[in-house]
Partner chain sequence: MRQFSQFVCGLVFGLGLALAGMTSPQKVLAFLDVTGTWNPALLFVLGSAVGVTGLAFHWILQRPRPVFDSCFHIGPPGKIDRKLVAGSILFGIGWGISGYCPGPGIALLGAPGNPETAVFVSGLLLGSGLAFAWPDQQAKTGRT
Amino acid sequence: MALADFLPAAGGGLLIGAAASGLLLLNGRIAGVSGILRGFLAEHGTAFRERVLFLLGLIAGSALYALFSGQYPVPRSAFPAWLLALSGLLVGLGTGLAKGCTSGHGVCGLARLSRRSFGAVGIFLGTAVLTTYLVRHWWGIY
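Would you share the structure of the sequence above as one chain, the form predicted on its own?
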């Protein structure tokens, strides 16, 4: 892997860490995208505006990266839409059961040395590895 391949990921990681640190230092809140999205759908008032800004920042960051790098997302033509929808539902179910997502547990929880987050991240990663293996090698979908 070349250094140029590593820099966008490192920059993204720094921005995620800065956003999570800023939210914790300024508002005393843990940054978890699933919780922010859930609150976006259920709350109104000051917290609602913060959630909208956070979600818009996620979208704007991705759009800016695509604009400046020239690397636009390309849909996978061979990936079945029903499997994508099922995957999204299972991720939502998993984050609900774990009371947080990869950003909340993986970025904030691990940094706070939370035992629950270590367990959740281990389960997330193990499930991702197993699912990728099954989808690619058993079902032949790339």
Second form
Amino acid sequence: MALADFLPAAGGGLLIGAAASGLLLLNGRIAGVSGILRGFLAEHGTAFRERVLFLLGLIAGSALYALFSGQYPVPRSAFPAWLLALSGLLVGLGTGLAKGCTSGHGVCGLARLSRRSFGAVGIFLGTAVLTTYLVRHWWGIY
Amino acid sequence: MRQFSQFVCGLVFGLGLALAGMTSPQKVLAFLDVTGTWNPALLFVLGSAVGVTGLAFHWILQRPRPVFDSCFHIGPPGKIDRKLVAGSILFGIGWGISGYCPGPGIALLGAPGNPETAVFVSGLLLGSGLAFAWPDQQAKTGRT
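Same protein, different condition: the form predicted on its own was shown, now please give the form predicted in complex with the partner chain.
Shown next: the complete complex, the earlier chain at its head.
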């Protein structure tokens, strides 16, 4: 892997870590996006507004990056829409049941040395690798 | 201040995801596709994120309370139960299909010219809502 790939990856991870640390230090909250999304669906009043503000910040941050770098994410042309919708449904249901995703379990949970998070990350990484293999190399969908 | 810091932390998180390449499902899938042209970049994203967070959390949790709240909202370390295993399997399948996880999926709603994520996030909202309807194992055994 070239240095040009490694540096932004490590730098991006640094910012993600800074944001998760900042949220715990300032507001005492875990920066798990699926957890914040569950709160967004279930909470009312101030708690709801706080979830919305984090999610809006998330959208603004990625838009800012696109604006300044000029790198816009390119959608895939041949990827079926129903498969995207199914993928979203499984991700929502799965992270709802497991109470965490790549940020909640993957970043904050591993950082806390939580056993549940080590279990979750091992399982979802393994399943994702297997699924990607099947979808790409058996099914031929890219 | 609480609400302002929610927004700023979200913003830095979103910047980080984009800089790291997590908002490119092609890059994420290139990491998951170990039998293809494997791209290990995500290991460095996770490594540096967990490194920073691990050190900072250790220090932060020694404080009596967070800056803008009266306590830390962190549950006790739970067990690996059936719900965690089933949920992680379903999440892994969904993530492996499209290369989107919740953070990048939502972050990309602000990127112009990418209708993919609107479809993904619609499914994401529906799935998250469905998870609330799932019967709770502990509640059930507690009743009988």
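What we label the rigid core is the largest C-alpha set whose atoms superpose within 1.5 Å from one form to the other. Predicted model, so just to flag it, every value in this text is computed and none were measured. Residue numbers count along the first chain shown, from 1.
- Here the two forms are laid over each other by their core, and the C-alpha of G70 is off by 3.3 Å between the two forms.
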